[in-house]
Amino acid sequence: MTANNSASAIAHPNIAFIKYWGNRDEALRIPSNGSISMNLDGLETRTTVEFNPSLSKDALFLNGKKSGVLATERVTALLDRVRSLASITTRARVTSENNFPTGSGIASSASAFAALAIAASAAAGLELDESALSRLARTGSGSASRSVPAGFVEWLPGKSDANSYALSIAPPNHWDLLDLIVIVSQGHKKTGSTGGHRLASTSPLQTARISAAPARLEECRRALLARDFSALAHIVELDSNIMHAVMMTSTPPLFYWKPATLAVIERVTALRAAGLDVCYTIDAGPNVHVITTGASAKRARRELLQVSGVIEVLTARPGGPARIAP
């Protein structure tokens, strides 16, 4: 490669119906159990990679700050394996912006990862189809496999960087769901989904967790095909708990929630008891996403922004695939 070589891309971030929480192969990301999700229009980020022959080794911005060695070899690891599928050996520039908080529990890291696979991808000249960017893609975060595919998603386990991979199982037209993501908190956590993964074989609790995992999978499938809240609340709020139950009985523990947290899971139940088709599910930090209809939605926002502690209330609805940017 003897000029410069740029592309963007964009990406949606996900929420886990059925969780990730652990992995068979810690180097590839291969989980320990399968996941379904949905990506979240609205919310999105956006990535630039120019590989430029004259730098010496990779830079990361993030949100316009030059980032740390950490999170710079992160994204080195993926390149280098873009620059092996290419057979270059360019440094390249990072450029990424999140249009919404990063770090805290909103899947960050899973957007981040799948558009810079898109876009470390053309940069680079390859033309890798939908699965091997998911792949590519998982390599950087598990749950950006995830981002890749459009709308409702499962991700396979497989038990190999073949066949471990997510695809579409309904457009996001399926079902009128949203996302009201309530914020309580927007720090940057102190443990992130990475270190968390590695601790998950520490609790007693794990091995049941990833047992039961395809049962899970199956009553969730089952309820998002046949637009089924009442069964789609039971297990995503079922699942959310045992992954909790996990990372609170890990060595060390992980508690995520801040009081805030267990006050919106109340309010959410009485909202449901009251008759809305409203359910709540945590990923890996203090912040809830309560998954509703367009029916009930106006009225849990107005709700859920009362709650003591609550900052504000994003709203997204079920996003594409991530793709390369105009």
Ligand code: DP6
Second form
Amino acid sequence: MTANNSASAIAHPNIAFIKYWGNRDEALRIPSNGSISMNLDGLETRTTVEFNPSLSKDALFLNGKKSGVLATERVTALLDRVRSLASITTRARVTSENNFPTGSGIASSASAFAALAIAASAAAGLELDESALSRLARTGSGSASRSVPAGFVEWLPGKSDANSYALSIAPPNHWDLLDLIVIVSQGHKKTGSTGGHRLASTSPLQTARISAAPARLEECRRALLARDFSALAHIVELDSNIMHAVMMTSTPPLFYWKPATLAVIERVTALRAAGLDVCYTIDAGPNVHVITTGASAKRARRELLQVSGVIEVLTARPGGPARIAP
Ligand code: DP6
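Got the form predicted on its own; could you also share the form predicted in complex with the ligand?
After this comes the whole thing, all chains and molecules, with the earlier chain placed first.
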């Protein structure tokens, strides 16, 4: 390999409207069900990968700080796939920065592994198409598969590495939706997503959740394509509640909510009853993503900031695809 084998990429995190929770193949991250999400514009991870023959092992720097063994091993696993595809053995230096604060409660693994997949494959001289990049990102973090395509995205679960990838079902400008990210806690959670996926099958509710997932996906896709907010609100809240029911009934149980999480849920329910376009969805943490429309966003944000326990509210519009950065 010659010098200058370096590339940078940018990717956005995403919020799932229909959730990924549980794998049929943990090592490859083949999910138990399909999922649908929206990329979050304005929030981004920027990653540079440089393959350098003088390195004896991969090195990872996150927001300027050298990472520990575990985080580096997860990056090395994805780089190994890239090295094998490109028939190289060179080690890499990876630097990655988020423009949103780490510990703000916004999961960064989706944007991180989407940006890593794009930067690493370009730096290795590979020309992968979107579905191959989505599959590669998926092996680092399942939700990262959905941060590769633009806008509103569906991850087709597939049954093997070859057919488990995400594609865009509508561009960012399809619908004037916003995600108001209501921060109620900035602490680190005890059980991250990877550990949580492993527990999903211990819940007696997971089988029911998985068997009805195709119907929820269909309802969500239809609501999105028709820009039908009340149908979207119904299915997004139902799907989030079902996932949290699985989490709470796992062994050991996972309770991600804080009292302020429920206070936000109650406020969102009241605001929708009062005619605002708002609905809630919650990932593996206590913060609440309030999905709203351009017409309702200003008032919704004002009301949410008044809920006791709310620290701040970030705003994100539908985002574009992960891409090579200049
Ligand atoms: C609750 O993609 O973070 O946010 O593959 O182990 O990195 P790993 O898990 P991850 O799981 C996301 C779980 C979720 C729901 C979702 O985003 O679909």
